[in-house]
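Below, in structure tokens: the form predicted alone, a single chain.
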Amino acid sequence: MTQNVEHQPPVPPAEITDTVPSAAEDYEVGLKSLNQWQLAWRKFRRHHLALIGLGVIATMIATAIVGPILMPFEFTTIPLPDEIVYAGRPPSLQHVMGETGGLQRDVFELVVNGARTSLLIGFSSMAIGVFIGTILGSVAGFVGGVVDNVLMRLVDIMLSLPILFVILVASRFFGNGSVGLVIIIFGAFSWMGTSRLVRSQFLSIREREFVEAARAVGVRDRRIIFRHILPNAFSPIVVAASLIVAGNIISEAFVSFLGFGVNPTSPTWGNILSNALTFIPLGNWWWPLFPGLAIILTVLAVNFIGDGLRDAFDPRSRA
């Protein structure tokens, strides 16, 4: 007895297929790679304080250059006030930051030509150190031996002298008030700290795998320093850059303070403060506190900004 069983049909193809996402609903993960520049960069957005260190320098930088101009600074220029007032008039609406005694000139008006100067001094001379200390400090890491030695004992000579007295003498008998001259010689004695530091990176990197590559395939020592160690060795000296900024700045200021710095006819902050000294016992507080202000702002935010690069190089922190 034969029995009938009923078969069902196949499930056709696409009631299958309908079930698997088509190529078109496939979605791509996308990796984007950041240089090195591009992660200190992250690292340095999330440092608060160095974005406003970074604020108050722009801003500096912006009054240093329109504000001479929109205000021009003449020495000869003896301005005409209404009523004489020896000792100075503090601030009001007309003067913001008041006038000074004697000559009752424009307190708000010295301090911004007074930036200028200052400003150039401070990131002029910076950039003559870190280029010696760059070329030096890469030399004796590099090669090494005798080299190395000569040079790190005249490093240790340098730093050894008393380098505020030596800079004051030079402004004194080298400098003759010339701002260009005074620039140059800060700039001669602030190199020494980023010639060790360089040293130091020169002498980790030289021996890394990519270098001892270079060397194999017959690449010159010149392209090796400057192509494939200095990049490498390139953070740590913009750190000390931002600190060496500070340095020069309160340093042009004490010296300027002394009398041994910039001529008066270039207002600086230091030499404002200088003038400002006899005219403290009549009561005229504005004058040396508006430049002494700008003076603790700037060397504060650059170093801030100093503290930001420091986080946003270090490989350890988190980006």
Given for the second form:
Amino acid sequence: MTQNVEHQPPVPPAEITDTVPSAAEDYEVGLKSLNQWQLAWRKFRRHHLALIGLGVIATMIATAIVGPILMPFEFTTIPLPDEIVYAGRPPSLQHVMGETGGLQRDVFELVVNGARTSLLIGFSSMAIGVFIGTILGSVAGFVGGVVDNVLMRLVDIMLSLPILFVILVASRFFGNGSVGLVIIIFGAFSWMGTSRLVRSQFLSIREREFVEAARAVGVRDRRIIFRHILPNAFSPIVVAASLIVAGNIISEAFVSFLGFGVNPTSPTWGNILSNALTFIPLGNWWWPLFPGLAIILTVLAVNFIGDGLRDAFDPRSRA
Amino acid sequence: MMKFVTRRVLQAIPVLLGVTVVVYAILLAAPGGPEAKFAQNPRITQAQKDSFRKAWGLDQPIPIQYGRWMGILNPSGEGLGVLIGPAGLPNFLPTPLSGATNGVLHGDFGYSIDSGEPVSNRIIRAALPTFILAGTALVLWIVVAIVLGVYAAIHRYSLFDQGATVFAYVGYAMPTFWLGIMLIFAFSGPGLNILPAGGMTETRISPPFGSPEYWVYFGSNTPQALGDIAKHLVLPVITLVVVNIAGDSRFVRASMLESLGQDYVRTARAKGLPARTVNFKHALRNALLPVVTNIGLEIPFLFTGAIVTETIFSWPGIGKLTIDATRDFDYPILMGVLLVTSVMVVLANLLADILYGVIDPRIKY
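Same protein, the form predicted in complex with its partner chain this time rather than the form predicted alone?
After this comes the whole thing, all chains and molecules, with the earlier chain placed first.
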């Protein structure tokens, strides 16, 4: 699996060479062999929607990093009273997404600044959830027995709870509107799926010959886990992670929308929507429209990437 | 079969117990608590606080408090006698046997901090509107999802199928509450004000839903009252249906495609049966097996699923009850709702497992 140490470009896929095959090439047929990642990338590139999704997410992340520097949002900066049109202004050339009612914020500026918080929460909470899930799943799958039973019953219990309720209650009670705490709360409640997945991977990989061989040579448990089993369980974890990101971005928007998430003065996509709700009678549809489209676009992109990854890592699908 | 059912039921019991422990722990760790209302009051002396704690049992160790809340322990018992109920049998047995009335096991979820009513009353009162909303939406979206999914599977890769795929992807990525807001803007904003933006009844005409006066009004003007509710149902039901069809129609389509690829379907086609018979008699009936179990798993939705939608449309159901309780730190209500919902999830899983065995003769336990 790690034969191709020189990191040759993945293309051409199956070029037949007439030079003397090196160690990196298949000895008998003279096919260039690709490692797992190159194979996966080759299949991923065939998935056009996934590539588009990757582009969208890359743009989103770039916007989230650079955008707030170019158009910073200051909660305390408000327009002069005579400049304010209470109902807000619809999209125009100067303000492509329009201006909000009330304090006359530029919606585009809000959406750009909201991207930073929303994406930060989505991705960081996923990282926490996947980390916890991988560790618990590995322990359960590797140790087995009573430990496995206890951990999996814990997962059963957590999955029986209405997680959105629990997150809502937890952010209301412990969140204090801080982004860090909201990330921790979301991470703490998004590990169950991953842990089940990792456990099942461990249960099957644990019995494979190469693990047995490693054990026979006297490799220590820790090395078996991190070196031999985990890398092979990696692909389903990545796919699950993409689903967690999508789910957490939507849930965060919802929790903030209800006012229990991030402090309402700092823009997240949920907060922008929440503020828009009171202006329904004035009919400024552009205010909730654009942050909502940003959420849909992000979640769609992440889901497409997840689909692409699933196909790319699936040994049964062919590139 | 009986053995399997018994084993599954026995497995569900520790999970249910675990759920109660987790719910209790979450709310125990939360700030505030029953005494919080005295914190800012300078006239309350320490002695009064102590007697309040004693009266509410807050001076007891946490496991005992939990046992009393669950209804395993008798609050008026002494020593080991706490395990025995008033009628002389263990306290956790149902009320007619043990004589005990305290605790979750006997249907006592405590009293709402906000209104002082028993939590069970509040939950029961909020359940009806939720059942109306979620039930209508559930029936509608299952029917639509099955029709969409089956049609898309039969005409695979057609324009319709691709349209359904796009719709499913977008619907899946769409936040429920955003769709709700946009629908309100579209149909109850200043432009096209044809549908109510929220609530369950027209408050200018009818008394609040669920109150005794409402039922009097309902009895005398049934058609208007039903029409009123139906009008208020339109937007929230559309919201729920659009968002939830996405996943389910994909599920039906996949299941149908799998069964269309089976050998017996090919045999049926080969012997010259009309396409309609093959599709609907041979393929669909088998494709619906996993769909039925999936519906079983969606039953708890009748209780929880509308939380988002109810908030947007101020529908007076469980979702709104929960959100309001969260906002007001009304612990007893939150514990009650969390607990009832979790129990429903566990029971629905159980039901789905058993149902699968009943309707699919290939499954043996």
